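As structure tokens, one chain now follows by itself in the form predicted on its own.
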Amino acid sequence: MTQFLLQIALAGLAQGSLFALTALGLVMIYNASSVVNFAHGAMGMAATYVAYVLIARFEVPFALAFAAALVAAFVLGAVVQAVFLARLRNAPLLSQVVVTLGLFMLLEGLMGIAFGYNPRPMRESIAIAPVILGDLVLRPQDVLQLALLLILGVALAAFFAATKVGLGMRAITENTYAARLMGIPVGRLLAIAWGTGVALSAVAAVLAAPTTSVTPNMMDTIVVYGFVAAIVGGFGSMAGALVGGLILGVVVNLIDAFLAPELAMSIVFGLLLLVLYVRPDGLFGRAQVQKV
């Protein structure tokens, strides 16, 4: 029984890494622009089709296709911010949210028209047989997902703490008006933040593709869990997004193993309500104090 639970936990951490990567991107965009990007998963999905085409049609190595997908995701995120959301900077926040919802539906429709809605298989990133340790099965793909999450988490922490661009983004988060008065290029940094956030979604999407197959709606469930992870961790906290995603992955796998996969979403949202009742700002969130 212990080994069975350990296997579930390992699989949950691997799955949770996808939720955490998605949540990290959501939080990064929200911190920079105060916009909840409902097109987050669709943008990562669109970039995944770049990797799929390069691998399936041109037999490009997975690593190069992965890199191309991340570049495409970064450009997509930066363009969306610079072309569309920058124009709505002074519009009501609801207008900006509706734009992301429209972009979500547009991208899924365009990918459906271009590639169809049938699942398209994509080979695993690591063509190595699973490692068997007693009764435990360790998949190299799972190790890669966890490793990338930890590497990117540390890299983002260092980026915000020690780079000029990262410090500028933190200044924008604190006070956009003051940051602009200090000469910080707000528009450019917002485009970088959106590009990086969408690239994180693309990392999750490309890693999920060998398991879920490539479809226009492949990220719908993952991005919902990404939102839950970000909220549980404290929307606005990068550390909270990472930890919340890993916890959520384990919880979902426990529900799948002992109850039924169909109940996972309902139970997770029930637990979300419970967490928010006890800690309205999330596990790592801080209460927002407004001076009047």
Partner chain sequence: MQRRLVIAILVACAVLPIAFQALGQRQVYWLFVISEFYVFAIVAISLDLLMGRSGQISLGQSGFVALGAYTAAILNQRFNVDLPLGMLAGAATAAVASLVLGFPATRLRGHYLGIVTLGFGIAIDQIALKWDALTGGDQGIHLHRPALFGVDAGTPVRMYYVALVALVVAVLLVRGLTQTRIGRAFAAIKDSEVAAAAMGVPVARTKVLAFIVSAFLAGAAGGIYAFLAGFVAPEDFGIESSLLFFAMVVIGGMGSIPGAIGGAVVVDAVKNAAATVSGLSLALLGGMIVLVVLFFPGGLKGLLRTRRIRRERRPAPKGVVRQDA
Second form
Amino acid sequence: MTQFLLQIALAGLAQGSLFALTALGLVMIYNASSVVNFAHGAMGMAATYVAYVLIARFEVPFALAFAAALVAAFVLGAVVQAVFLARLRNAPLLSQVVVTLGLFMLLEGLMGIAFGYNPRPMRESIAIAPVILGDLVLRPQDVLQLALLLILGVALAAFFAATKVGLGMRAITENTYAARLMGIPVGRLLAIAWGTGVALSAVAAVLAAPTTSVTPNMMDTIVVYGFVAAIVGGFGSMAGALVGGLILGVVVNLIDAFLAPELAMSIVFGLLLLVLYVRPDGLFGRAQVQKV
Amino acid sequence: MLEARGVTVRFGGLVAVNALDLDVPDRGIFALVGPNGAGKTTLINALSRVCPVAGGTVRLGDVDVLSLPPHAAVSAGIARSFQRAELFPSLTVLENLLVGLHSTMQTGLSGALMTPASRTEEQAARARAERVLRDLDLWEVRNAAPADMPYGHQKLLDVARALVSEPALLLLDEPFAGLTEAEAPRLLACIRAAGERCAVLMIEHHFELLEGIAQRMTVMDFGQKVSEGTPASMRTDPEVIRCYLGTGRHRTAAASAC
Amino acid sequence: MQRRLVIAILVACAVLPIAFQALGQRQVYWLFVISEFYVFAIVAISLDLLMGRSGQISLGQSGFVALGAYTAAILNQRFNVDLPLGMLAGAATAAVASLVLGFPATRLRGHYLGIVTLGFGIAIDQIALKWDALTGGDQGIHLHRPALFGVDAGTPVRMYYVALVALVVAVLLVRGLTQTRIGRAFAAIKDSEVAAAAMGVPVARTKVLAFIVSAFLAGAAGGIYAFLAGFVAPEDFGIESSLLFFAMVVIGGMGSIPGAIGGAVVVDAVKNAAATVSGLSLALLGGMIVLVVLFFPGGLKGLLRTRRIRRERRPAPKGVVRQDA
Ligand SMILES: Nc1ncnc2c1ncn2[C@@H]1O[C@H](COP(=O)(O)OP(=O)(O)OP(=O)(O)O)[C@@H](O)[C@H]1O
Ligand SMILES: [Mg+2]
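Output the structure of the form predicted in complex with its partner chain; the preceding block shows the form predicted on its own.
In what comes next, the whole complex appears, and the chain from above leads the way.
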């Protein structure tokens, strides 16, 4: 039994790392621009098609295709911020969120038109046989996911703590207007934040592709769990998003194993409501004050 | 009669209002002055329950103001305006005013059914709003969108929205800032009239204007009360001159900054 | 002018079934399409009240529609409950659910609410599929022939009028609400929570109230839909349909009843016209949403209004006395 539980925990952490990666990107974008990016998963999905086409049509090696997808995601994120959101800087926040929903529909629809809705298979990113450790089975793919999450998490934290870009982004979070007055290149930093955030979503999407297959709605479930992870983590804390994603992964796997997999998302949202009843700012969030 | 004792507001490490005592009688016009960042707006936010208060007590008559939920300040008799007009852009001018009457009205969802009771109440509210709009010369633009009006009109509307509920204590945050010379006299007359009926506590940087209407003046700096008295006495108070009015060149600089 | 236009549209809607007789057999289909549109328009109005009027995003509106439809269907199937009662029961169920959802939602900053409602929509869908003892699972539920106060309403023409009257009533109710105290409070919390609270509007309670009223209307629409279609199944109420309602409100122009109805016309037309290519209608609607937000913030309604203003501002030709109604 303990071995079974351990195996579930492992699978949960691996799946949770996808949620966490998605959530990290969401929080990154939210922190910089206060926008909940509903197109987040769709943008990661679109980038995955870049990797898919490179691998399936041009037989590019996986690592190269992965890198190309990340670049595409970064550009997509930066362009969306610069073209769509920058225009809405003075519009109500609701409009900005609505635009991301429109983009979500647009991207999914366009990919549906271009590639159809039939799932297209994607090979496992590492072709190594699973490692047997005592009674546990370690899938290389799972290890890769967790490793990438931890590496990216640490890298982002270091980046934010140590560089001028990180400092500027924190300044924008505090007060965009003042940051602009201080000569911080707000537009460029916002584009970087969006680019990086979407690239994180693309990391999750490409890693998920062998399991979900490549389809226009491949990220729908993952991004919804990414939202939940971000909320649990306080929507604003990167560490919270990371931990929230991992916890959620384990919870989802427990539900799949012991309750009803078809109801997984319903149960997760029930739990989320309970969490929010008790702690409206999430498990790791802090309350915010409004300024008049 | 408003009695504030030891009111303290903190933003993280910043003490925006520091153990401040303030008494406002039932009627008359009282002014709150001080340099930028002194904590005047924050004090009004505290009194009107807009921002959380770290310590102290506020009583208006028998009511313990700080125990009220934010929306209940109006029904306790405290209405306010905002330093930068904080209007409802998706409502018309008249509707903005009617929101000011929200807590004096009862109609709930039954408004959807146009019941006779809700209609009567609606009509009475509109009549009340009309009076205030006419006083401030805004009646002609009652169906305009606030954003289509010049800024001065928006400020007037913001004040009107606070006036319309006929509060016991009217808190005005720099009501004259941004008004044109044509608009200011109407507002002045309205504030004078309000001062006959209730207590008006207004933040204002314009010293000459205050000398004409304010009975008493409280000067704040760094969240604390520096001095208190008639406007005339404040002009010569050394503390006030040091922190606010300044001397010679500095004085004109301060005045033009506002 | 406005009033005359509305009356003309109403008359046209009222005589439409007579004109449809010319279609012979195909009239049954077209009557259903238009009746269904009326029901969707009610949902669009309900969502506009929540989103356009009170500024709260909902991505799970079809969850409320589903609750209303299933409640009506189950009551009808088991207890032979009729249309009016079934509709009210559906509306009430949706309203209760919105209360559970709305309470934590109002304490959420900004746009978490969108996420929570999205989850709600997904959950209702999953539960309807899974709990087949109650809902019939993917087989759905067939309803008995609808009746109104003992009178048979089961013909397409009669159900058409039921749907039309329901839409008109919904419009009148929402219009009444927006022109009185509570409706103004909805707009106030959308525009400025701080100012609204300072004016005596209890922000959290008002948000929940908007949620409840919106869910009630959507649930009522669901109840009517169940009787209109004679059959309910989970695939009618997925996330896709929530997105369609969302698109109706945005494209029509948020915060306007005619806008919501106009948006429903556009979305329904796009959905039906682009049904053959998968992804096409999603892409078109998504593109329209983006364009509307970027370039026509008033949506359809705003477009019409600016055109009208321009026309009115155009100077009248010399010697002609303008007579504006
Ligand atoms: N919501 C808030 N969060 C953090 N700091 C705040 C907030 N509101 C006000 N402050 C700070 O509190 C201090 C007092 O501000 P306040 O607005 O009360 O000043 P004021 O006297 O009204 O100045 P002014 O004449 O410029 O309007 C300032 O240092 C301001 O930056
Ligand atoms: Mg101030």
